[in-house]
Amino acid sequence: MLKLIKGATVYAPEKLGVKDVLIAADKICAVEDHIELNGNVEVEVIDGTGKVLTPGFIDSHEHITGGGGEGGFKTRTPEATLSGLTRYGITTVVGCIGTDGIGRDMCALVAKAHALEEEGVSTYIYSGSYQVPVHTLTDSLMKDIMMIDKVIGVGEIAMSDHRSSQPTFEEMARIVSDIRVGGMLSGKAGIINIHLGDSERCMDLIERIVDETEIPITQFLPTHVNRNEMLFQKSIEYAKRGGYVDFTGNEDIDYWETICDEVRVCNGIKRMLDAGVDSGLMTISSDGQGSLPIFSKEGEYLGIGVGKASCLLKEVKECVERTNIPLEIAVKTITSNPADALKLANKGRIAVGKDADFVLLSEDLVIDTVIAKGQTMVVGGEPIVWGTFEEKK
């Protein structure tokens, strides 16, 4: 059956205008002004007269497999379920291993991506974890990424953390070098996911690299850039000479920033535009069902919280309404930009030979409906395509 939308507004992301978009099976055919089919076509039609249509949400940094640990073994977090990403808008999503490497491995990463894209979205994964070495399901890197479809990078490695490996520089370097050539040979980003921590070092060590290397800046997306002011003024120069920056989105920010000066991320977008940022540099992620553990100056575990995917579009709507960046520019960060980032060429934009991919909102951007790979999956705001073993509520 073809689908048809009619009469939404449309941000590609940029703004086109009121449009109809035409879907055949999982791609997208048309996007014209009117479109009118022969009668004797099957076709659904979704009314989207007074609603905004963006592409699908892209999530480049989720636990998809849990994470946590950090306070011990009760503290691990659940995995990702289907319904708790197309709920929310996210029809791609981008799976990792954090802290703990060894309770979670590349073997349950790669099942559990495999079970979200089975299931209705499009899935892809980082090889390794905060560890260096990198702990890999082949013998190499470079191996992962050229031999596994699902692998598009490394990562999230963690620096500037007490919890890292804490990598030297040829360490650092040789693991860049080995991902950006993988990638290069299998057609794929190659992309290092870079966890910052809270150390004064900041992205020293990445900084280091593109210096004194001749691996191109691009070649890296480093996260949590807004976990402290320190962090983000370091950000702000080191987007500024072209270079990827992730934003983790808070659902919690309200009470987080009464504990650390974490900075609000609709702030923080904005600040950076005011720096002469490219718009098309930032990109927001969730962290989802990530650890958001709470550390004593002595780096003693004092409390935990858990990143929710529910937070890109609070973000988005956050940068609209707090901070007036207009709706094309902010929906960007979780559509386009991560699409670009992760080179992922049939994502992040509605355009004919697209991947059907759709988050049909409210004129107050809450969410209404959400197509994946040309399926509807939520309708009216809840799901109505849940994971093999969610129980409907």
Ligand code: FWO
Second form
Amino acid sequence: MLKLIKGATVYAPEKLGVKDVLIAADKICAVEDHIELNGNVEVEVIDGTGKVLTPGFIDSHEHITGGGGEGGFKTRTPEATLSGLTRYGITTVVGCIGTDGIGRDMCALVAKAHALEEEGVSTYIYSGSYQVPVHTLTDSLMKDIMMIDKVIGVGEIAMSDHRSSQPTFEEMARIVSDIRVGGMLSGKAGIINIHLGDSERCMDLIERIVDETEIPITQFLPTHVNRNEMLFQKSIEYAKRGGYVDFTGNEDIDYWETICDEVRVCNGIKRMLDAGVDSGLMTISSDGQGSLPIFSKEGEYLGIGVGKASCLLKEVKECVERTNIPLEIAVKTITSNPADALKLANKGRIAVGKDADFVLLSEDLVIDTVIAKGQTMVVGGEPIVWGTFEEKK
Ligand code: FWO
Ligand code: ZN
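Counterpart to the form predicted alone, namely the form predicted together with this ligand:
Starting with the chain above, the whole complex follows.
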């Protein structure tokens, strides 16, 4: 029940230097220069010498029940698996529903979130899908967030997209106020995760709500801000006002850069830092198991891919290696920043009392060990704990 990670360079995410970290059950109970136990209690020692230790990664936007469908039923994407999260360092995931708010429903989302929690990672969900009115589980959005423990917000609500419900200002203002107050009453973030599409309306509706109502800008978590240059430029100004902005990682940006003007995450984060955006406002999510459909300018379906959870670490690595962003800044985007935005008090940091979620990596950021809620899930980069029906490969 005791684990001692010795001698790793700890990024909490701020760089603490070489530390020993003691874990008791599922909690961090000490972070010191040296920890010696007197030998009369059993402890598993993990050698972190020469390695980097970070908090477990938080993926704030993943289609854990599967997504897709934009090309018809055969383009429904597969659901997430335990090892498909843990092998990429993800120990906390927020599940959402996207375009298909009928074939994917809230009961399945709650059930899948419980399944992954039982298998060993920490899970939360957004109520709803692209659609407005929101497809809730109970008869109201406030009731969903107040009465369903795993619900921490609403999303992904689509706007500025030919697949959205074309929500009005009034509809959006009501959704945000309901989720905010429902969150307040249940001690949760009450965040609205907004899907931004490719249209030139960008985040206009969000800015109108911030400007014309009492809703604070921190109530919003707009995602896909790097999906095109026009939207990205608007999101820099938005972030400078103090709003959170979520980048969608891309495992194959070298290809996507040839077919659209998606902004490579490491370049986008560098541009925002250079523009004076607070490094605590930027998050990266994977859109894992979500579809990556391609449409013509006329909105005609051309083809489809699937988002990959592996992109989180890949994008952080690119930040460090391609745009020289210090690791303690880059790793905030998938640890303390989403934890703060989503008000996950026990997540996102290596500190006494926090959940024992860790990623131990080589100095060139290749995953060695992943620990979730104090349980070792990955060793030597390979899962040792598998989902119920996963093929052990
Ligand atoms: C993005 C999720 C998109 C689903 O625009 O929103 O479709 O329901 O599974 N994915 N529609 C992907 C871009 C950011 C590249 C989703 C997807
Ligand atoms: Zn989306």
